[in-house]
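A lone chain, given as structure tokens: the form predicted alone.
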Amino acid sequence: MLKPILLVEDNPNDLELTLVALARSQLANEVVVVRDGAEALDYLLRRGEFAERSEGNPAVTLLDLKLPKVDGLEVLATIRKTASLKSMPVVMLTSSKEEQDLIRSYELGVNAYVVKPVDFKEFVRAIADLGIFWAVLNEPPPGSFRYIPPN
């Protein structure tokens, strides 16, 4: 079973660029897009409009820091406090280079903190590398499914 990638992004331009970059990496994983922190938590906790979604966690959650309704740090804190979610990989994908955001993200248990490159080619390369690492190369926690590409 191929697990989806959850993309939590409110900026339409960054969303489009990230989707283009993930598509160029030729991952077969579905990309689930949510636009704010509340919607991300609804998806992850299988409530509201996502109450009927299949069980299981995404291969990785790409989480923006500055989000409407519930910010990325609050989403991350909830993920790490929830038994069924706490081992799920979370990558903070943000424009913020502020040291306090970086420190707080790691204190809350983020797996990686990536500052979005400004240059389009660098952005596409960074996102493609992230997708391949987390969806294909990373060894997931026990009980997770891992995609093994055909030879």
Contents of the next structure:
Amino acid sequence: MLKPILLVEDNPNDLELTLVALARSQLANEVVVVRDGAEALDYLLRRGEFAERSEGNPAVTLLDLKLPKVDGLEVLATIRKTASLKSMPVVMLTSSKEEQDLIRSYELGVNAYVVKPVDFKEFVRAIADLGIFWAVLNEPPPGSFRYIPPN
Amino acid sequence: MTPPSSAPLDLSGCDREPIRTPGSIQPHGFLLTLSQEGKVLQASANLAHWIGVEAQAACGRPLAEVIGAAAEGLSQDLPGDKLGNRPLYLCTAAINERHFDVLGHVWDGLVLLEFEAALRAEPLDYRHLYPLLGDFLLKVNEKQSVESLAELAAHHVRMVSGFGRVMVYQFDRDGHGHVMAESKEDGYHSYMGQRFPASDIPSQARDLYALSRIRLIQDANYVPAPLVPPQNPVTGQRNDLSFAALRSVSPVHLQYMRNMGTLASMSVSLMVKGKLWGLISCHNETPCPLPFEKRTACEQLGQVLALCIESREDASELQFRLEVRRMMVAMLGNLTKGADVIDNMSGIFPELLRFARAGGVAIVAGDRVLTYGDTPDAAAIEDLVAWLELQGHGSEIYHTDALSQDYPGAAALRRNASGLLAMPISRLHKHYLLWFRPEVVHTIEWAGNPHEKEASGTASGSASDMASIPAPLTPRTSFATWREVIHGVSLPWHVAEIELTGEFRSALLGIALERAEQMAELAEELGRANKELEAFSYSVSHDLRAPLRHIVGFSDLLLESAGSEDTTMRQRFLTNIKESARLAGKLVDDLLSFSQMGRAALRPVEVDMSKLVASCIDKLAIEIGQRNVEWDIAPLPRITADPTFVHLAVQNLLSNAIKFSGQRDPAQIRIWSEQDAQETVFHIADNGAGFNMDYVHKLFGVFQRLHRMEDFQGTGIGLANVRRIVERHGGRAWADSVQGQGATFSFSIPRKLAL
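I have the form predicted alone already, so could you send the form predicted together with its partner chain?
Once more the chain from above appears, this time first in line as the rest of the complex follows.
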């Protein structure tokens, strides 16, 4: 039973490239895609259009830093403040090399911070490594997502 | 007359001595008090000596029964409603073959009639009063200085009065008298230039000098004649004899006169601006009667002199103030030129020095001490400022001409800082402007040592009284010149200098405050610029990196798919590459325009907003394409603004409106404005997607988007530009929305631009 990966990405190009990279890593996990911070929180907190989803947290959340409405740092802060979410692995996946973003992310308790490589092959490798580590090797905390494949 | 007893006098009570109600008169005449009906109520005890009627016997009888036929000459002036509160010469009356000048005045509910013994039978002749005054007035116009006027007055008073020595005294602010002019007969000791200590004239005597402008003591050896009965029958109190010409004077004063070798004296008060400015003091070695009309002449001469002094002082005061103010205005003009008020101030050191006629000037700004001229060293100045702060002088001007009397550390500063004028120039910080005046060592010639009051040999009262009552004193006996060398004192600060320093301070605080506001504005502007710069570099690292990565990624995918037959996929990769490249280009353009917006100067002119909006709509034709857009544009006013910038802002807002109403058919865009005295507000409303008001605070941030890339294209810089443009005009930008129904973007431009 594999836990899904939650991908929070607003940019369609980044989304496509990330999905390609994840596919190439041959992970069997489902990838749940949400398109901004507000939607990510709806998913994680099981509210709004995600009110009906089954219990449990994703194996890992790949979170873009710059998002419309609610940005990645705000999503991260909410995750760490919410009892049921706070131990869930979160990886910041971003274009930003800005030190302030890095510091702020770690202050808020991010598990990993990955700057998206410009070179596509490196990008694919980075995403694959991430997926394998967090979705396969890493033992998630109890209460993580129990994946029930759709019928 | 016999000299008074040499019983010791208690000087400790000088200030409490009832000099207005002595209960007795000088005996060179007699006094009757009458009821309003003309009945004698009191008489001086010397009545029998002058007219052979016992005082006691006179009381209760009509005036005519007491003074006989002489009363007839007075009857028309009595009762008292024809008399005033100041003695009026009524007539010269003959009683019992003696002649008397009769003065009458009303006080305390009684008519006081004074009968001064006269050596002639004729009435007083005022005729020679006028030539005297006329002569004085003629000469007054030729005289310039107060000193020369005083000298002229002294001369004339001596001529009129026949007194041996006439001095004009001026009181200094401590009450010491300074002899500024003198006219004397040969053989009289000169007091010219000397000082009489304030203690020579007790305060209630000064008050009386101010009330009653002339006082004659005809013979210091007189034996006073008490009033019978001693109380005013109307009030039940001792009579207030303030205005009575015959009023008896303090025995202490008589002793003082005898000690001075002066048996007759006359004082004429010089009242300048309602205050006792000085005295014309006349002395004679021997007793000296002076008839009423001559006294009146002297009194009037005194009034003329006082008026002349007042006008001279007014003129020189005005001249002085004008000069100081002129300097202040010039300084303020220079102070507003540079950015830093403190620095500016050090640039006008010479003017600051002249402004306060100082020897040295220092600016203390926190730990900085800047000096000019002759000042104490920086460390001493810092100590002095610390002391000023401690004394609570941090908010008000402090001045002294004898710093060492106030400030314990001043002994070493005496040479160049005996005088200090300290002006705090900040409400928050330890900032001071200090003016220093050097010590002016000078010698004062006192008419007797003012620091000693010789104790009498005999003590009055019991030993137990001695503990609580100061040692009894006699009036001083020595008038020998006593020289005192004064140290640690500078020239006094002029009232106008102190007052104008206050004005100068207010103006400075005004400038400083304005400057502080400007600084705060600048800091705010700088903060905003910094934030924008951060956002700028952030987007270079973040937003610009993304399209580059996309180009690389999709190019790789395109290359990988070279062998594939899926042309749709390859087409999509190509489109993505093209779009990413276009976005990267647009981002660079936007970044450049945004950064330019911060630098370019505004060039405000009158802008016709209706025309401006029309031209924006023309430019949007490509974006609108085939879409159905309904415009509802109200007539718009003309405003003052930079047309290029405002064009850009409106273009951005209209482009947004078109973008976000993309799903609507028809798209409706409404533009209108409101205007009040302060500002013009423009609104641009659409019927598009709107946005969630929860995120409205992010709306105008740089590179913030509230929508997904593919929903609405844009770099997230348009609204940041709008806000920046509007704020540079001094206006505001805001937005409202009901999600799913549309948004209204508004901005204001002030009617009067503050640039």
